[in-house]
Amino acid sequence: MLELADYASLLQNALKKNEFNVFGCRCSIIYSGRAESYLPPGDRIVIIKSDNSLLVHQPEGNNPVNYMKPGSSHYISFDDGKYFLRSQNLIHREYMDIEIHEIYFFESKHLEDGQKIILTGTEKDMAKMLFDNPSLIESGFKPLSMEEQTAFGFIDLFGYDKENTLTVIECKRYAADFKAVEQLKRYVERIKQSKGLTFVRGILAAPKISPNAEDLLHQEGFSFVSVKPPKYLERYDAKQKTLDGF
């Protein structure tokens, strides 16, 4: 079993090599930057990535309890018989001191990964699906553009309905709330002003809508269409049977 001093030495050397480092320890943490925090002593793991980002995770929960952004710098210091991992990010003016009371394990390894995640079922995918299948909105709907940075703002989808009325569609992949309605309203207002029109239709497309949002939606004269975000891989998986057995 290694002593804290041995681990500290290992860590100090590893930090020079810009590899992936992870260690389990008992520690307490002070952070000062955009906000300030103190975390009393307890067991956590600390990760220092090759881009010099730092994460501290408690034994439970999805999110890091403390962290530093990529581009930070880290060093070990020994003051008054205590070990500290001190981190700073000068660009963001953020500082962190981890007082390390004990180290349980330490791993350092060069990790190679240039891959990016492929994600489907996003709001953008919803807009594309509606662009390609406009009857999901309503029969006779003619899409003009999607996900476009227009002069009036970033609009998910817009086009003409079967009465040739200009229509703005705002997509939400989750249950639409009244903020989504306000967003739609903002776009409709901007387009009316920009094009000098007295009426522009607004449609909110989402899996469902909250009661408050629906009230506001109807007050504004807009309408709701129930649409779920598309999941292309689901069909793929059904063929490949890789997610069977659950």
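Moving on from the form predicted in complex with the DNA, kindly provide the form predicted on its own as a structure.
Lone chain follows.
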């Protein structure tokens, strides 16, 4: 079984390689930067990534209890018979001293991942769903185009209602708020100017809308339609039996 000194030596060598390092330990932490803090001894997971960011996790919870930003520097020191992992980020004026009382495990690897997460159920997905299923907006709605460009950005969906009135649809994947109403208003006004029209309908499509935003929406003469974004990867089924159901 490795002693603390052996682990400290392994960690010091690994830090020189800019690899992904993770170790479980009992430690206490002093931090100075975004705030001043002291974390008494406890069991934690310490992660140092190849960009030299550092995260400290407790056994429960998904957020780090403390962290250092990318570009930090880290080194092991032995002072007064104690081992410390010392970190600093001079640009952000942040400092962290982790006193390591015991290390339970340690791993260092070169990891590669250049992929970016691909979101589903986005506002673009909502617009596509409504374009393909116009009755979700209202009966008789005829979609014309998606991603119509204006000086203020891209209109999610453009079309005509059953009265052949030009209509702008603004999609929001979460609850619509004041900003969503104001954005819709800007798009409607822009289309009225560019098309030389005196009236253009505005519809806000979202799962829900705040009461204040709905009041403003009606004041502007616009409409709200409750629409949930498509969830192509959803695995939860409200009808699915739990273990208690068997």
